[in-house]
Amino acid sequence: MTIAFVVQRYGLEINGGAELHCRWVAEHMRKYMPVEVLTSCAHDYITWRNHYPESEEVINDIRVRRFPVTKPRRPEKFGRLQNYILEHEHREKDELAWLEEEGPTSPKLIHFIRKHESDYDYFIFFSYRYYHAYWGIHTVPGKSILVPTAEHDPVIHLKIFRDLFRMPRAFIYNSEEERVMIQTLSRNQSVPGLVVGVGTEVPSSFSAERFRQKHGVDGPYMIYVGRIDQNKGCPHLFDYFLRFKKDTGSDIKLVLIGTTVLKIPSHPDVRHLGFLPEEDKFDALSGAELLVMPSFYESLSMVTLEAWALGRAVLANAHCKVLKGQCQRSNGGLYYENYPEFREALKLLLASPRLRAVLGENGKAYYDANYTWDIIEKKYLAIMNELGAGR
């Protein structure tokens, strides 16, 4: 059995989001097949231009196959389409009109997968917005598999997604909540389809103090790590963090990892640390008094699970279904919906060290029964298995 990964964009220089899900699935299903990705020669997912050069690499011991992208990403029109498919009545040509301008497209790569397809046993096509998931379904149906990293956004509901969502072979959900929302937009129930997610690289051993001597960070501290944007809900995130310090008078100290495209509020408790290496961040994840995920929108949130797998408390957004479901199903963490709420789940987790372990451990406990690699490796064979047996 051979398996191509098809992704919009991959490589060691990716460090988040569905491309290095894709990356980390694809180096542990190696151990059991032959596997090569497929993907863009773009590196920028705001405008995809070309970075890469069109070639094949070999990335951890996985053959890599990039292919141009002939026309870049134009923020301004694309924004545009968005606003005018998702506010007036329009056509299907101007669906596919914004997934075009949506890129990142390559229609050389929807090209390979067209004449090669008898090479590979099945295609794993991540993230359903984008064009090579579109087209690359379209082109092999019966050889295709979803991760569609869904959502809860505006542009889900169009309907080129929701009849793309009954032509995959089976579905790799990341989360129970990721599924309900397809299977009721769809109707796709009869597609096989399994809750997978993803495992996590968590290092053998981690250092608090290290962490605190070489960032200077003193006192306790919460932490949020990722991309630090709108979407990410960072804007409410300073907001009630600020309004908590002045209400309470509260010591703690929220320390920012990840890249921003927001202006990080000028205050002495909040510390941006930018994009830290991954020994760096587990050091970090270890020394917090709790994580706290402000996003409104996730299909599986990877850092709340390193975050469980250290065994630390989480602290999220309601609003995200997914997010308050694995807080839920966990008994891992709190959640809000608005500011009073997220003060006193604050200083509730903040005067009890011990809810703080307790929820801790039910966190690792999750993460154990659900998210070590090995059994996210049996997941994936027992979806190509039961595909494979009904053939």
Contents of the next structure:
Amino acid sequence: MTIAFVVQRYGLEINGGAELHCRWVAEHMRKYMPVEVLTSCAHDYITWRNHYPESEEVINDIRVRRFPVTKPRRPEKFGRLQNYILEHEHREKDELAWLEEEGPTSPKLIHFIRKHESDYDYFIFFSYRYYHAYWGIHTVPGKSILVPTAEHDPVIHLKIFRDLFRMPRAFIYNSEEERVMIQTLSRNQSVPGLVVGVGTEVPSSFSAERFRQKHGVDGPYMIYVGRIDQNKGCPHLFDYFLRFKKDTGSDIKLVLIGTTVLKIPSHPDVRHLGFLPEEDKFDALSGAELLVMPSFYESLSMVTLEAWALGRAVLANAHCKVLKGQCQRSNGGLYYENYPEFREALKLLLASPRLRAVLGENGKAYYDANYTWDIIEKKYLAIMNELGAGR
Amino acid sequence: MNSSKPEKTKAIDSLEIDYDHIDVAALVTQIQKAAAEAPPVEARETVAPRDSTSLPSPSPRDSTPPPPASPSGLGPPDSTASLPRPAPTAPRVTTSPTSGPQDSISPPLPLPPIPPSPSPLSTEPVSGPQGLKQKIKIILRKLIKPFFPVIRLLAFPIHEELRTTIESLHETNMRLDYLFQLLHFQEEKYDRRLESVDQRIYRNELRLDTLEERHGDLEQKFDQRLEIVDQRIEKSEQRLDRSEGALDERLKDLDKSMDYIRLLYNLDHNLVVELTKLKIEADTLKTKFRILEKDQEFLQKREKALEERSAK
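Having looked at the form predicted alone, could you now put up the form predicted in complex with its partner chain?
First the chain shown before, then all remaining chains and molecules of the complex.
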């Protein structure tokens, strides 16, 4: 059996959620069968401008085939198109024009898939809303497996995607909420699917002390890991944190790890450390009192799983159904809808080390039961075997 | 001394927490109640961050925050999203058969009558009771009347052109309005047709899905039955093979028995021959023995006779 993973970007230095998810799964499934990756030459996720050469290369023993993007995305035009289709009555051709602008537009990749369909048993497409997934699934529907990585995004209601969700052979969902959302939207219950998620590469050793010494963080702190921008709910986080500090006089600090496109509040208890390597990130997580996740849109939240893998409690935004559902299923975190709930929940967590410990233990048990790599690999193999048996 | 509460349950600020069987949903419900009962937070300004041009203005009320609105600049996407997203409302798509609550095709307006041409701009003076102004106008007209030709010569072309232009613009506007309404009406008609076609396609797709499912089930059942039949054939073949093997064994045994019988037969024959020979030899020896007995008797008799003779 030969499998092709099709994703918008691929590379060791690319840390976007879906791209990293795809790379980790491909590297783990390589143990069981030959695996190839089909991707674009893009590095920048805003313009999809060609960065890598159009060639084949081997990354961690996996052959990666890159195809050029014919036209970079123009953000202003894309924004206008998106506003138009979301706010006005429109036709399907308008949605396809939006998709064309969404990119990464690589007809050569689609042509390759069509020409070499018989060389692969399955094509696993990541991220439903991009050019490669839409046209790739239309090209080889009988061999396509879709990992939608979908969020509660207005574009998911577009007609082209409602039809798309009925086409693949199978789905691999990141969460139960994602499955319910897609099935409610497109009534595709007849298409087999499995909730799998993704594992995480937890290092064998991590040290909170090492992190504190290296970055000069002392005292209790709560941590946020991820890109610091508006879509991740960071402005609300800053607002709530500062108000919490003022209301309660707590000595808790907020440590931010990740690149930012916003201005960070200049407060002595808000520490922005920028993008850190994996080792430092896990050291930081291990020393934190809790992880805070203010994001409104998540399909899985790998950093939440990483926090639970280290036995850390989580405080999440209840407006994100995935985060709320994960907290309820795991009993590993609390959630809030507004500032009073944020304040009470954080006060409770900071006042009770035992509660934090219990939530962390529950989260760890949930992670071990569902998100270790053995389990993820078995689920992928199970779905491929099920499809193979049904042929 | 025993406390009234079990050890595993602890109340923190009036919240009951069962650490052994923690239920996050129940705990959050308690937190929500506690938050609702907490004294209202006064409207305050948060510590405005320096250079916070990108931050939205903080809300003075502790209300539910809205999801991030569409920012002006480029919000870098998450792994799956690309550019910043607008408020999550479902789009309106006229082609969709399953549009959500945003589906708002209004009933078609009745077509207006085609506007008459030329325009209904009137040059007739308004009739009615004549006031002082009207009288003054009439007097002025009579006074200017002799000079009308000169005035018309000077002003007529412009006035006429202006009048013509206004008339034609008005006519054009009326016609454009009519055409827009007609276009809108046609669009709605085609949208409804497309919607019904979409609905039919969707229903057919559902039927296809059902048929495919049934086909899949039938295929599965057929495969299962074929499998069972294959297994039975395999078992029969195995039994036949075993029987053949047993039969071959028996034939081999039979051959061995035949050889053995042949050997015995030869042995018997040889034994009989030997016995016969021995019998003949025995008879010969018996005859010789009788002859020797007779000779011995004769000799005994002769000995006796000689002994008697010698004794005499």
